[in-house]
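This document starts with one chain, in the form predicted alone, laid out as structure tokens.
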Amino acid sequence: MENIKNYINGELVEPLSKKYLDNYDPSKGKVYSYIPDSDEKDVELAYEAANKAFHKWSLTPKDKRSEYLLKIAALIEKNIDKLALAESIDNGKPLKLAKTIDIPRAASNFHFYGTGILHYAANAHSMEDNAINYTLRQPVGVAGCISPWNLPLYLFSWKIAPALAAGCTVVAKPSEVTPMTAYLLSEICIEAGLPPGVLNIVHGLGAKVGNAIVSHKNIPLISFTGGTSTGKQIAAIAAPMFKKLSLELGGKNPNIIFADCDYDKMLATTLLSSFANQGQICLCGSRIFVERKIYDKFKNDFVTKTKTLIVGNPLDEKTKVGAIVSKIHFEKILSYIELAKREGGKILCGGKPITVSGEFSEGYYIEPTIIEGLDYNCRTNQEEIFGPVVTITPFDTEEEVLRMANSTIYGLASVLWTQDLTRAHRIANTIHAGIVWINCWLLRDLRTPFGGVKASGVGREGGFEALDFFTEPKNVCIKL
């Protein structure tokens, strides 16, 4: 079995402890590689490398930094088959999804910021009393980047690319649940000739590696994507140290469906937004609100479509729903299905684990699950499940559905289906969410800000907002 290695100061190295953690293939429920069990000593080595590299990297011309990022993007595209297979095995997601979405998006992130940094402009203001002010955007320093397990390389690159483009150096931690493509990215960076210390990747547990990064006195900013409870812990450590923080946290996203929607398009997209990546996308719509006049038709059609989804071997092209990422998360999802039953929910389809034949018999599979009959403010409808589980609820008025949609502590994304343009704008203005998709889902333009409100996060990623985060403005005033 392969031993994954840390990437520190341009080299692949073992953890100082020489200790390793098991890395599971969730489709089989078996260990298939080993992850460095790193700690604060490895993080310190990574920081020292990043700090040493920062002075030169921050002064490297933008066009040269751009060249490195574009070279990395090209190598990701060249290795798409290898990376997609690794992502599928590591995460349990269908291979087709990894090959068409995850890995291409990772390449796009490096390409976007590799070109975007060339167009990142500062401001200048002339004054009446013969003076001029101009603003410099200077890289903050060594950035701490911590990414989740659901979209491993995609979200890892979403942080690293703008940090490097802005002139920061990075100490990064991928999820210990899905480390393989971050390890392969290390190899790509070496092949691309990225200078030593510019990017450092330390594998290991959040309690050891993540905490060491967040609490490091000389790492001035933290970019984190993950659960809201972990985000609270990070904020509690980082805020008294006056670190810059970007927190992209959980969601309990509403899909609001009015009777005047494009029904066929809505149905197909709702199926995708409910169960893509086994529902393990922070943007999935887990609470579906349907105008009562079409509720019964939607329920019957949605259940029928859901029952056709093939659950099983992620490497099989016919598979639509793969394995849950880990045994712990598998058990968490099943516990919420049981909670829904206790709260009075009716299981319309799914609700049970699946045993797949052959070598996949010990994998972590759950049927796509639809539940109705729950109160909008019960725990099942208020807490993030992060799996192939959705609830459906009828509504009568716009006022009623907005009250239900806005009732959670979260506010990441939302989906609205209607042909009424005035209503669309009105609800988009009123709903508590950082992202509103109207008659679509997961349609992303990398130039736009990404993030949530309330317990779904702090700050924005994407576009020039990300470059703003990884830089500090400095005003210079000159009297002529």
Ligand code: NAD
Given for the second form:
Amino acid sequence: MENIKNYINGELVEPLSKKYLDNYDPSKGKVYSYIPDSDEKDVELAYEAANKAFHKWSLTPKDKRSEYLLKIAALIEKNIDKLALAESIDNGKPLKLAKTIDIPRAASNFHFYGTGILHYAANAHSMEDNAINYTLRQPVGVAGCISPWNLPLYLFSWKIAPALAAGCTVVAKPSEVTPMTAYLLSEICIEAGLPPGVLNIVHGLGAKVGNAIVSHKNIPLISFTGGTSTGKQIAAIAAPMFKKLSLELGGKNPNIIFADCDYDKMLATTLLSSFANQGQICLCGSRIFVERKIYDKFKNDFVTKTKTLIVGNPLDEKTKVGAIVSKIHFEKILSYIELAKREGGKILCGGKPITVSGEFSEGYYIEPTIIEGLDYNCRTNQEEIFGPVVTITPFDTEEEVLRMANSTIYGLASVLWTQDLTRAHRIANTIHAGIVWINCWLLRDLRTPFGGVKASGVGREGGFEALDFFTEPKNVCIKL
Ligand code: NAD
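Pass me the form predicted together with this ligand as well; I've looked at the form predicted alone already.
Next comes the full complex, this chain leading.
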């Protein structure tokens, strides 16, 4: 079985402790490789390498930095089959999804920031005829980037690409639950000739490696994507150290369906926004609110369609719902289904684990689950489940649905289905969310600001916002 290695100072290295953790294939529930159980000593080595590389990298002309990023993008594209297979095995997601979304998007991230940096410009402010101010945007330094398991390479590269483009060097930690494609990315960076120390990837546990990055006194910036409670811990450490912080956290997104929607389009998209990636996308709409006039029709059609989704071997072309990422997460999701029952919810379909035959019999599979009859304020409707579980709730008025939609601590994304443009704009203006999709879902333009409000995060990724984050503005004022 393969030992994953850290990528430090341009080389693939073992953790100093020589200790490893088990890495599971969730589709089979079996260990299939080992991941470095790194600690603060490995992080220190990575930091030293990144710090040594920073001066030269930050002064490397942006078109040269761009060339490296474009080379990495091209190599990701060239290795799409290998990377998609690795992502599917490591995460449990359908291979088709990894091949059509995750890996192409990781390549796009490098491509986007490889070209974006060439168009990034700063402002000048003239003061009538007696002075001029101009803003320098300088890379902050060694950036700490920490990412989750749900879209492993996609979200890892969403941080690393803008950081490198901006001229920062990086100490990065992928999720210990899905480390494989970050490891393959280190091989790609070596092949692309990325100078040693520019990107360093340290594998291991959040409490050890993640914590060492966050609390490192010379890492001035942390870009984190993950759970809200982890974000809170990170903020508690980083804020008193006055670090720059970008936190992309959890969600409990509403999907609001009005009777005047384009019904067929809504139904097909709602199936995806509920169960794609086993519901483990921070942008999935897990609370579905349906105007009462079409509630019964929607309920019947949605349940019928959901029952046709094939759950099983992620490598099978026909599979629509793969394995849950880990045993712990599998148990968490099932415990929420039990909670929903205790809270008075009626399971309309799903609700149980599935045993898939043959070599997949120990894998972590859960039936796509639809629950109705719950109060919008109950825990099932307020807490993030992050699995193939949605609730459906009828509503009568716009005011009522907005109250329910805005009732959680979260505010990441929202989905709205209506043909009434005025209403769509009105709701978009009032809803608590960083992203509002109207008559679509997961349509992404990488130039747009990405992130959430309330407990869903602090700051924005995407477009020039990310380049702003990885650079520090400095105002220079010249008296004429
Ligand atoms: P998590 O918070 O458990 O872990 C995320 C990362 O943080 C991992 O790499 C982990 O090792 C590390 N980590 C854990 N404890 C740490 C600590 N004390 N210090 C530093 N690092 C630490 O989250 P997860 O379970 O991997 O991912 C699921 C969560 O991520 C969900 O809540 C989901 O909504 C959220 N998410 C948010 C977005 C977004 O853009 N807002 C995108 C994807 C996922």
